[in-house]
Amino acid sequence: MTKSGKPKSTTAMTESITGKDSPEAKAFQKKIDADITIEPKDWMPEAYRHTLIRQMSQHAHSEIVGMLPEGNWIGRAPSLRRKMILLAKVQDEAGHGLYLYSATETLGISRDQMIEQLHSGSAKYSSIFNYPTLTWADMGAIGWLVDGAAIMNQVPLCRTSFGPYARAMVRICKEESFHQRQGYEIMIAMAHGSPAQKVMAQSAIDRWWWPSLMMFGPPDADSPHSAQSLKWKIKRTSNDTLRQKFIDVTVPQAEFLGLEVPDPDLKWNKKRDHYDFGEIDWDEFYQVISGNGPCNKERLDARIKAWEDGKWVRDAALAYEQKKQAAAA
């Protein structure tokens, strides 16, 4: 890391460890460029296992840990129609964390040694997750704005090029568009309801839309990964692309909500048939990133309460198939 907490460039390592001149990486290479899917008895450079590793169990712990702000809200909703929904986002988002756990074991990694990574601080999760849910609101704005995002972020992974991943996406990506549609849903209600709910609603979303803009990841001029990701087709849509996307499709959206989005550089460019948008702060992104962010402590030290708190059941279910497979015997 250097001292502004940005990751340091691994183009060299990446190399050295892809043996890129060698038969196998060429003729990888060759398949990658014809869309021909990977799987996991393939064979494969060693750095594209570890991007994926990287990528894919970050993916997974993002989902699980995304459950402990929404979960934290499940006994408040304002309505039993309410926490039906929310309980079974959370439900959901427990889910794709399987899904991808699974996914990522087929590269040869455990899903013990996963958890360890995530408990121990050396894989991360995505920074989103550290901001605090004050509000019911916010139930709203992660609805629209962080499940909009992810869903920009996810549906180019549902044609990335290592097969279990690009297939555990497809059901997640579905999943996640309700999970959008819920948030909007919650926002419409608030903006259109009191003045005290307008509040907020746009309160929440000057707390949600540049941590929501992050989720994109650094610049791609400052990306560690993003040029191998790409040339792998592991990512398929560089962050600035997706970043841009997200804007153009959700400043829209808050003005039917008749919202203001927090940003006061935010201006239609006609003639990049864009949005223009303001400097995002990255010195908080790397902070967050970094383990510094308001509830870091908290929601680590949730899933490690919750793993412990666990043992039990694992011990149990251990030893029960161990007596089946000794009967067996």
Contents of the next structure:
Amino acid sequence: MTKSGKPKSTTAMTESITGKDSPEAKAFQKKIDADITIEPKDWMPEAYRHTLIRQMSQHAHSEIVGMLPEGNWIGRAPSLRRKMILLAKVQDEAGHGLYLYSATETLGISRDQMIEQLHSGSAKYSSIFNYPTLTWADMGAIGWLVDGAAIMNQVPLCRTSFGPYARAMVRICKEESFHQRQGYEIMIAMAHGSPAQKVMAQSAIDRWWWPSLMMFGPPDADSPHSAQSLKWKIKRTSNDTLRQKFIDVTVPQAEFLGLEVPDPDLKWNKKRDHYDFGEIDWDEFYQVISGNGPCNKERLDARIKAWEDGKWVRDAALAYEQKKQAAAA
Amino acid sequence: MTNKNKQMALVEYAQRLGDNSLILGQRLGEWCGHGPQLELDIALTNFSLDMIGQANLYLGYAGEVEGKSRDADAMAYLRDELEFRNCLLVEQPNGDFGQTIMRHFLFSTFQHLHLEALQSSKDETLAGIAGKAIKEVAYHVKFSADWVRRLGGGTPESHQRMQTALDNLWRFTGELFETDGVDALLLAEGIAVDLSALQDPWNTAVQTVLKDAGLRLPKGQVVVSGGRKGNHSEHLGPMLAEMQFLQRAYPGLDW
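Now that you have shown the form predicted on its own, what about the form predicted in complex with its partner chain?
Whole complex next, starting from this chain.
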């Protein structure tokens, strides 16, 4: 399969004839069950390939769109040290996008095709990035909560069944933990700072708490792709399990900061050995996913503008390369 | 020369170097998330990071020599337009990618020559910073020169855009080589770089690349200068307003 080519439709046809009981399909599931990673040239069901393309490209797009809310504060970072850390962090995110696009390309889709899908709205990105960053404390909250939730989601993906994805995640997770630490460090400085800084810190957790919990996806019962993804070991842990784990880890961190978690129903449950928490507003989640969040339009417009403004640069680079090759021939 | 004069000149000198890096770094940071492609986004952010890192060292040193308890952040965040000592070239707006790359090419070619000479400064701190920065800037020169060639020789549109960028920015390059009493005083001490000695190698290096790129030098342009005396273009003020916002609105806090 060529990089620019679409996944082979003939395979899909054969598969629909042979079905999931074909010898290939059985051998494939056997490998998965034995925790043998699937590599790009191995046989795989078309649905597995499509699920991976959807999930991995969505992940790559999230890294790229995720640069925008933090990019909003690079110019206003309050010290040179903070500015350098933020630049390095946003640059890491671009790098993560790059590995993930490359890993996804091994499945037979090009980066340009994926970008096209992002811009046309047919591919999604994490809905968390559709919220605005209003104060410097938001840089703290994004690192602490958003990257914290991302790590919780991503650590199991280091063992995901598709080799290139798993290897990309190992590298990404290492950098994400640095991101989370720097975020929490900002929160400490602000939560222990002046009254004005405390207001910013509390406002940040008020605004980012619930969207962070939504990052784990819908409840297991309503998660359309979960069961199959778990069977294929693309996904290794369920949404609700990860969400609970995140809450259990994060609430004591909020207490240490002296900030209030904006959930009146949050309570330690001795019997369950977990926190109980209030109901998540899934209507909001679906609204934001379907394009009606506070910044969906701005985020997508910014990406499309960057792409369109850069067209002449990409065209020129290509033309130059072709001229050089022609001259050498 | 009195020690006091030398001290004041050294503060001024370190501020000039630091402000060049700071202001260019701040400008480049505006690209983050908006580059023409992912690899270029990463490169521009990386250049920004290098520049801010250099600024941190130079301005920290300026504060140390001054001895009035101003650290690098106080220098960056609590001086106003008239006190900034950067050249006009680095404060010019990003424009399109061609304008940004041309600005970076013209400046980093100068900066590289400057750092080469500064490595042998008798001031050990400045020589040390130069030794570290030159490795970064060598890559900036290569990267930006490659892109000037690529865009100059790419499509008719890219060629036109690069010519426009050069025509627009060329008038700010004369200032890079201007000298004054601060330079003379520190040159005599073996601390400063002889800027006049850099002009010929800079011209040669720049013109070689521009020729490869098929770009022609603007003729008869007047040199615009004044940045090092604090006489800036109108572009610096809004940039400082953004950069300094938190430190100005909430003075004296830790972040």
